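Given as structure tokens, the chain that follows is alone and in the form predicted alone.
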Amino acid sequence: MATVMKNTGDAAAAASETGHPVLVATDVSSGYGFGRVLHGVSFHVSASEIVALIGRNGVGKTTLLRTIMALNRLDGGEISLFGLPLPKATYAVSGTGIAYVPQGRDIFSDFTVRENLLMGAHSSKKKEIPAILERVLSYFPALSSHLNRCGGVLSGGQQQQLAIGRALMTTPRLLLLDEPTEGIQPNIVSQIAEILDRIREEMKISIIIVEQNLKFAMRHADRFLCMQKGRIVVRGNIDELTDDIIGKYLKV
């Protein structure tokens, strides 16, 4: 059954979740300037699973993703990947096997699709880049016919696919997605859903999704973490996300 967190800084409660951990966050606190946003957040992500991070706007979901990527300072606690603490520099975190697609896609509008994708490739894997590019394009066939077009002229759905594709060029073990379906046409949302299911299965990638589209989250995630005021207040398997939880923590 879903676990209601009496003390969201309780790492023992998070550790009771089943599965081998890829990412472990223990008593994580973070914020902006002098303001604290996250308060003792503990959770883990298992191998090849999709975890939905849900909650109303402003509860700290994006801050948590940014803290994992070292874009926000880590004020307290620890975040580890495969048992090793994450570095404190964003470029170093990217090299550990974590890729991040922020809300709003954040592609290079004046670069071509090909250039955008290649920007995501690690130079250390130079010999592997053609094969990686071919594999990424196999997930996004719509991009193949637009390789020489600038990213800025693509539709919103194509730009989102490009942003995810660029992240996959790093061959990550963990993918962080912030509102991947926001402002996207339903048919493209379905395509993105199929792609996420495929890459989870074929590339053995774990995924954390911040998502307001509950139907999307409930259809494709394995577990959920529900946040309120910078804390995880309920967690459980996705089929334990009940109407009562939705009404209490998600409805405006």
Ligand SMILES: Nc1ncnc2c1ncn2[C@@H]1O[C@H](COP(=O)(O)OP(=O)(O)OP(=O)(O)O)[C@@H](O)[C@H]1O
Contents of the next structure:
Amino acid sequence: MATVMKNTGDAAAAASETGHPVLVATDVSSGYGFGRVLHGVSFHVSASEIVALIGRNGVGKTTLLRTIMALNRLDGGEISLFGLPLPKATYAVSGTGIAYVPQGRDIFSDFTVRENLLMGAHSSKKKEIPAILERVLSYFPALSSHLNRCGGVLSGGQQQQLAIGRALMTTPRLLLLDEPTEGIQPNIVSQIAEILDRIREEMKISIIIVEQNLKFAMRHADRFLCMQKGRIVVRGNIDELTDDIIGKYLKV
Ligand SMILES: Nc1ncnc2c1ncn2[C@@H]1O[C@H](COP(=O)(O)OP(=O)(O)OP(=O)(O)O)[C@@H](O)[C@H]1O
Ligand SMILES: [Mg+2]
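Complement to the form predicted alone: the form predicted in complex with the ligand:
Now the complete complex, all chains and molecules, led by this one.
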């Protein structure tokens, strides 16, 4: 059975001593029902790194994030965090220090901003929650002024910030973001970009970001993984994402 890491701080410290990357996926396959979507996907994510996962609609980007979170079954291969295999249950995966913000604005509309954020906090860190909340709010001034309003009345951009804020309440080491800029006003997109740069720097969080907005990915990611039909077909540093690759694998 997979080992569940109880304390990500310890795991992170151990990983930096042993030089393990944050996440390693090896030959991962996954799918739905009898259908196979991911075929032999292998990649790694290093500490404090932003990796853009790109590709046309339906290539398997969301499926890959869901497979990391154990929301999809792992049909083959292995995924490890700080050198230890990930557990097979979603709650246990989030306990290891991975937070996931799904595609669409994943918030509780009838709960206040404060309640939404507190729902993200691990109850095992009760004493630390006020400090974590204060820190998360320091990244999202727009949320601070709406703490007692229901999530459902916020603008789309604020709801996306709330979804990211709730994920940060878990104090993750790895954040998975599925199209966080989709349908969001340009000024909020740049706020989100600034927050990602800051949390990577200040909280030492690694980020996998699924992004259709290539300008955004090219400005903020360190590396890219480009998928086609359930496989990673090109990868490289973000400055190696050429017009040729964009034309071949990304333009519709
Ligand atoms: N719940 C499901 N049941 C069956 N097939 C699914 C399910 N969800 C996704 N698929 C299929 O898996 C494949 C990959 O879908 P996925 O959502 O991972 O792609 P994506 O790259 O995230 O696409 P998009 O850019 O549109 O979000 C597609 O062929 C899709 O139809
Ligand atoms: Mg998707």
